[in-house]
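Take a look at this single chain in structure tokens; it is the form predicted on its own.
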Amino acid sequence: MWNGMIDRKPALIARCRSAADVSAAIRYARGAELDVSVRCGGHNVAGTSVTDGGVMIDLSLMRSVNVDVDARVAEADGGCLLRDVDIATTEHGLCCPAGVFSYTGLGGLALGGGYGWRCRKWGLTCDHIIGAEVVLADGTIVQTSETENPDLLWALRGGGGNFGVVTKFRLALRPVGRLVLRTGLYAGDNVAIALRAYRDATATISDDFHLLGGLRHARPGDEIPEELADRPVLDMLAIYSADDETSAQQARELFDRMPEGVAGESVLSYLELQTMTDESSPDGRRYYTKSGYVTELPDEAIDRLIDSAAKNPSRTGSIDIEFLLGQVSRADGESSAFPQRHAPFMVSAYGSWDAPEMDDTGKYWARGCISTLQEWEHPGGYVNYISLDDDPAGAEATYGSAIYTRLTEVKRRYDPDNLFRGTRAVRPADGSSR
């Protein structure tokens, strides 16, 4: 497992190489009444893939990518992990638009959603699937897609685990080219007078703009004033086409209006892009993610966060402000079950350090982070990103009355007895309690 955290021990682990595996995986265990995990990556924050007790469905054997690259189109197998697929579509000029750690599995993100680099231009990984095999509840093996039970296929995206086993995903492809990364580092009084800037810059730039700025305390190595090394630092990242020229002009005027900061600039293809920032989140170490959307980012907002990193417990954890919409916000709310597509920022305290006698303190720092930002609060949460301690009933209220209630019937007639239940549980519509 990825978060060391996590520390549950299943009665049986089956590693499957075929949809057929999984099904007699399933009907062994609903013979023998244990609880059913599936792991693809194992890189989820609360550790759903593990459950104590129960059968673990271990997909990660299941590795292998075709590609139509006329149609466009990639089949990959359920226990792929982001960085499989980006192998195999990047030498054909391709690529779908999928999450920021390549390790990542990609079942578990693009069932949850899937935030990545390049989403505001294209939107989320659940976007991009076109269709499925799928192991259900009874074992049974089923196709989805738009004219085949299309009803999961919309559960699938963004539905997160619920349904089934999802043991190949079709998905549509884009064409990618070289990318640019613009980067800035700030310190001392500075790191306000950026972050005021980055949200200003929010209101007019491009789809093919990407925004994340990570508050952090300094690291060894950081160019900066020794007597500002015990302040929080501020890293800024912009992405976008190196053949944009809107993108590239917004650069320019966003990063001429910041203060003084070291900066850096460098042409990335999509590979490098998602594979930059695997050494910064190691496994076996703890993690603890608490995050949330916010409709606004006043200045109010933004000193308490900076307030927040400063009383970060531990030296390698961070505080990451991204501003979404975009792409994200244009699909067609018929088309998914992906809710609050609508929310400016995601903010997230990622809690991350070494020692278990820290666990207590950093939950408690990154659940306190996102607290003070309650005035701004936007509804819903995302569900890939829920952590150990938050309720997994709350599913209604992360979904949003309408669509957790639609879910609701798909459950009902594709996992009657609740077998499947994800970070964000939906339970059977008039069904299953268990």
Ligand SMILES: Cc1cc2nc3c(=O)[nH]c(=O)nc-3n(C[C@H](O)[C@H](O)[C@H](O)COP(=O)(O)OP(=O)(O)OC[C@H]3O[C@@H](n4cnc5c(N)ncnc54)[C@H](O)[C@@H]3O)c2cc1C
The other form holds:
Amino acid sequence: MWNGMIDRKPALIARCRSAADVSAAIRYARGAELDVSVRCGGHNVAGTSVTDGGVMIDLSLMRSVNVDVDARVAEADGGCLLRDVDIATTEHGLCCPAGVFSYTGLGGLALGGGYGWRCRKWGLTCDHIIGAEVVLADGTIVQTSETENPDLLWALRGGGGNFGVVTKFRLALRPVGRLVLRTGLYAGDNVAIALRAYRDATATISDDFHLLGGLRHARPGDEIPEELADRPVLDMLAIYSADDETSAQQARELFDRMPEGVAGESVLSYLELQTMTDESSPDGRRYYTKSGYVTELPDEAIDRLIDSAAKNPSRTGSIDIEFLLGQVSRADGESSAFPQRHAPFMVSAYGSWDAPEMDDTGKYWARGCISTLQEWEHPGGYVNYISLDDDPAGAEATYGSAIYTRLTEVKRRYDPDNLFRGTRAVRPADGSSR
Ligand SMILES: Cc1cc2nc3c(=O)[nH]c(=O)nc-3n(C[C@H](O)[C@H](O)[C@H](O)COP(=O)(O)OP(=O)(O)OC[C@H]3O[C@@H](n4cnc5c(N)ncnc54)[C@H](O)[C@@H]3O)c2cc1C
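Now that you have shown the form predicted on its own, what about the form predicted together with the named molecule?
Now the full complex is given, and it begins with the chain already shown.
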């Protein structure tokens, strides 16, 4: 498991190579009355892919990807990591937009939603699922598409791993070219000035333009004045297509308004973009994250975030402020179970450490950071960013009652005994009390 804080031991790990293996593992678990969990990349921060004493269906041996270049469709096994899909598709100048860390599992990320560097331009990863092969709770293997079991397809687009084990994803692909990465590092009073400029720019930027700000402690090697090293610094990242003149102009305008800092600019391939943060979060450390959507970032919220960043007990942690909307908000809400398409910003406070004694302090800090933004909280949540000790039964609040009710109906049809508990557990309508 990626998060070293997860200390659960399954009774059995079923290392599956095919849908038939998955089916056999499910039938075995049911016969033995054992809980089931499903592991793809093992990256869920809350460790939902392992249960104590249960059967872990481990898909990590199922990582093939086939690309139909003419149809612009990839068929990816349910155990793929994002990098497997990126490597296979970019060879043909195509990609499926996904998360920012290439060792994350496609399974968990796509089923829960899937934000990433290109989501404002193209939408979420789950918006690109056009079909799937799924092993259901009774061990049967079914297909889903717009015409076959379409209610299941709807639920797989954002409803999490609550409905069955996806052994193959069919993903729509996008042509992708080179991308520009512009960066800025700001210190001292310039942090607040830069964050305000970032916030103001979000009012007009094009969908092609993606912005993220990360507040963190200064590190050795940061080119900042020594007297500012004990105050938080801000990393700004702006990403856009190298051939998009509108975005380039918007980037120039934004960085012209920015205060003095250390600026950088490079042109990257999509694969380089997708792997550029891989070194930042090594396996096995103890991680804790608390996230929340916010509706706006007034100066007061910015000041509180900077104040929280100064108190982060983790030297390697950060508070990430990501601007969303774009195509995420423009996708047809009816086509998927993904709930919070109109949330403007996602704020994630996270830390990592090695000593278990740090756990309480780190958790307390991250929760406190997000709770200082309560006045600007956007309702609902993102299933893929749940924290280790969040109540897994909080699905209704995460999805909102209309989507949640529809999910419970799909759950009743495909998993009436509630065998699969996703990162946010959806209970079957009028069904199992498990
Ligand atoms: C370093 C890091 C970076 C991240 N970056 C992003 C990001 O940029 N964007 C973003 O949106 N999220 C991001 N996340 C969050 C990520 O989307 C979730 O943690 C997600 O659950 C990880 O998926 P996984 O397959 O690796 O997880 P796992 O722990 O393997 O699985 C999590 C859950 O997903 C379900 N599941 C997984 N595969 C299947 C399958 N094939 N069939 C059925 N159910 C399945 C199961 O319910 C399982 O409990 C990041 C997480 C980390 C740790």
